[in-house]
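Shown here is one chain on its own, the form predicted on its own, set out as structure tokens.
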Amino acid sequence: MEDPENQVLDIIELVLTAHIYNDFDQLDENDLPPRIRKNYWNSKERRVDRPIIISENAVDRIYEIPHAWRLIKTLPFVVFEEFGARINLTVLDLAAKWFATQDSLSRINQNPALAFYYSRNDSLDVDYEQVRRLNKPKEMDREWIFSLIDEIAGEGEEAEDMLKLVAISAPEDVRESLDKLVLTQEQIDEIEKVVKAIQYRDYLREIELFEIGKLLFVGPPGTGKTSVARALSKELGLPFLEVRLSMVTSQYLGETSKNIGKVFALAKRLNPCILFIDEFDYVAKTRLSDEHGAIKRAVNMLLKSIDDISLVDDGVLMIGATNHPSLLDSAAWRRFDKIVPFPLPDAAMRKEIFEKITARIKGTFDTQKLAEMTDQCTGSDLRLILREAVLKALFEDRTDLTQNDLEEAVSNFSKRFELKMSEYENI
């Protein structure tokens, strides 16, 4: 259970934040810490309404502190209203001065509303703009993205059909994170460039440099293309829209072009966001073959839609992914400002992947030997090997692993891998 002194600070931070947010109209939702903002989010209006009211129930929901008034009733700057069990400030300045003396600087530096107030009053050395930049924006909250989805869905059957074409995830619901992935230096460099492009989006618009933020991830299955795209969602705090082109290809060929247009229109509605188009080669094949006219129109619609979307103008980072780059039309290649290769991991990368995926498992492992045993394996393959070793140990009622468990899993995987490859060769 949390220390009572920290619980008192939690309650007063909430009361102060609400009071400041209510008093200063120039503050918006991104000035509220996510924990507070999510509790007061109005899904229908997609905002936090003023005034924010602090009740004992609200304190319990946000901090899991029941009967909050009992903890703070001796403080001279708060009052309790029996009706609604509300907690109010009597004197803002008195409460703020008390809070500043409670070793609360770390809290203030994580709360833009508080940072705004203390920077104005010169009570503490606080950089409001920096605190606001570091605060997770409302677009990272599932409440924001799903309230926007509900608004779009309410526009009619056509809007509902549009939403069915993509899988949408809020950044906070994405499991993948960049620190858990093993990347090449080129991949790291491109990610850093994207981060800077988003940071300086206004500058790029000012100098009219719009052709930025369209990436094509190229590499064999299992090399991390989707994982990196999803991890970028969490890193950048952007909703993640995933579409497989095979899913938007209608049995009625004339509908395919319309579906592609709907996907891009939806991305613009949900901006800022990441639009991840998997199986990019499914539609964007070479146009030199004798394809059906409807397929050609679908390809043209895809290329036109890519041309018409922009990170700078529309707030949409577009990432395409393909396992078969040889199938892509040269016109499709030209639409991307950067091609990012996802090669099979080398021995050093495989060693690092093994280190990361076994980090929370009891046991001592020779990851160098495991890396040497898994030549030509993808990162996805290595996770499957670990899965088999863990399941075998659990079957024996063990939660620890041995080196032999992993080596045996590698051996079994290699046999299946060879069988799979021989089946491909016989096709």
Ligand SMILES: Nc1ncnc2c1ncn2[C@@H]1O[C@H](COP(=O)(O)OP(=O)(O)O)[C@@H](O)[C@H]1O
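Numbering follows the first chain given and starts at 1. From a predicted model like this one, the values you see are computed outputs, not experimental measurements. In this text, rigid core is short for the largest set of C-alphas that superpose within 1.5 Å between two forms. Compared with the form predicted together with this ligand:
Once both forms are fitted on their rigid core, the CA atom of M318 lies less than 2 Å apart between these two forms. With the core held fixed, D202 shows a CA shift of 2 Å or greater between these two forms. In a rigid-core overlay of the protein, I277 has its C-alpha displaced by under 2 Å between these two forms.
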Second form
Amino acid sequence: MEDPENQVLDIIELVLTAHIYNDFDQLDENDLPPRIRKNYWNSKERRVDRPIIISENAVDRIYEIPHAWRLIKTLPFVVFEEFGARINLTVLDLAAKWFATQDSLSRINQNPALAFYYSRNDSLDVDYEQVRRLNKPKEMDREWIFSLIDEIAGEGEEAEDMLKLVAISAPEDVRESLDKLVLTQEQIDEIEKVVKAIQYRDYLREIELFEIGKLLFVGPPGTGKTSVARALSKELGLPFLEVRLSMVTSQYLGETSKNIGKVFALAKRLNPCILFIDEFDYVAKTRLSDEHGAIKRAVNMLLKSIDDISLVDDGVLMIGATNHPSLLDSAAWRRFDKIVPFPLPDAAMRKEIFEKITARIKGTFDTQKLAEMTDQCTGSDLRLILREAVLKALFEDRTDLTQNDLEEAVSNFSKRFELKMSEYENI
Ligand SMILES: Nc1ncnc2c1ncn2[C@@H]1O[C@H](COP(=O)(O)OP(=O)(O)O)[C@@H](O)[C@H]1O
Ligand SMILES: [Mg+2]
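With the form predicted on its own done, generate the form predicted together with this ligand in the same format.
Entire complex below, previous chain first.
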């Protein structure tokens, strides 16, 4: 639990923020720290209504501090309204002066509403514009994303069908992160370029450079394509829309192409966001077979939608992924402005992957040796090897791990790997 002094500061920060937000019309949702904003989010109207009211329940929900009033009742500038258990400020100025003397500068520098107030009324060294820029905007909150989706779903059954084609997650709910992945230099460079392109979107529009923001990740299964795309969502704070092309056929076919159009429309409305299209080779497969006219129409719709969307204009970063580049035809290739290879990791990368995935596990390991033993393995294979080793140790009630556990798991894995390969040969 937090110490009581910090709890008092939490409560007073909240009361001050609410008071300032209520008083100054020029402040908007992006002046509120996400924690506070989320609690007062009106998902129907997609905004935070004024006035923000501070009840003991609200303090408990936001900071898990029950009975807030007990902690702050000796302060001279707060009053308690028994009815509704509300906390109010008597004099804003007095409260603000007291707060500023409480070693609260780092709080103010993370709270645009406070920074706004102090930059006008105090000698504190705060830069409101900067604090607001650094505050996570409302578009990153899952509350914002899902209230927008609710609104769209409310637009009828068709909208609901469209939502079956696409899985949406908020950046704060994404578990993958770039620092847990081992990337090639080329991958790192491409990511860096995309980050810059998003940052300089206005400039790119000005010079009419639109050929950026459509990436195709190409490589065998388990080399990190999906993980990198998701990690980018977290890193850049962009909602993640994932389209599964195999879903395109499992839908009622007549509606599919319409729904694809709607997925892209949704991406434009959620902008900026990442639209991830997995199994991209599926496009080519359907063009080869001519069984279903409806599937072809859907695929053509997809290609046309890709042409019509842009990072610079629409704020949509599009990432395709494929395990089977040989299946792609030129019509599919030319829609992407950058192909990013996801090769099998070399020994140095495998060593680094082993280091990352064992970082939280008790024991010392010869990762160099493990890397040498796992030629041809993907990152995903290495995780499976670790999983086997950990489960085996747990079976013996051990939460530490030995080099031997890992080496055994590697050789069991190789046996299975050979089985799998011979299976392929028989097909
Ligand atoms: N280069 C890598 N570094 C670290 N982990 C990796 C790497 N490649 C794959 N993995 C791990 O393997 C798993 C599967 O990867 P995934 O992104 O689904 O591969 P793909 O989409 O290419 O099939 C994930 O848990 C991921 O963390
Ligand atoms: Mg994948």
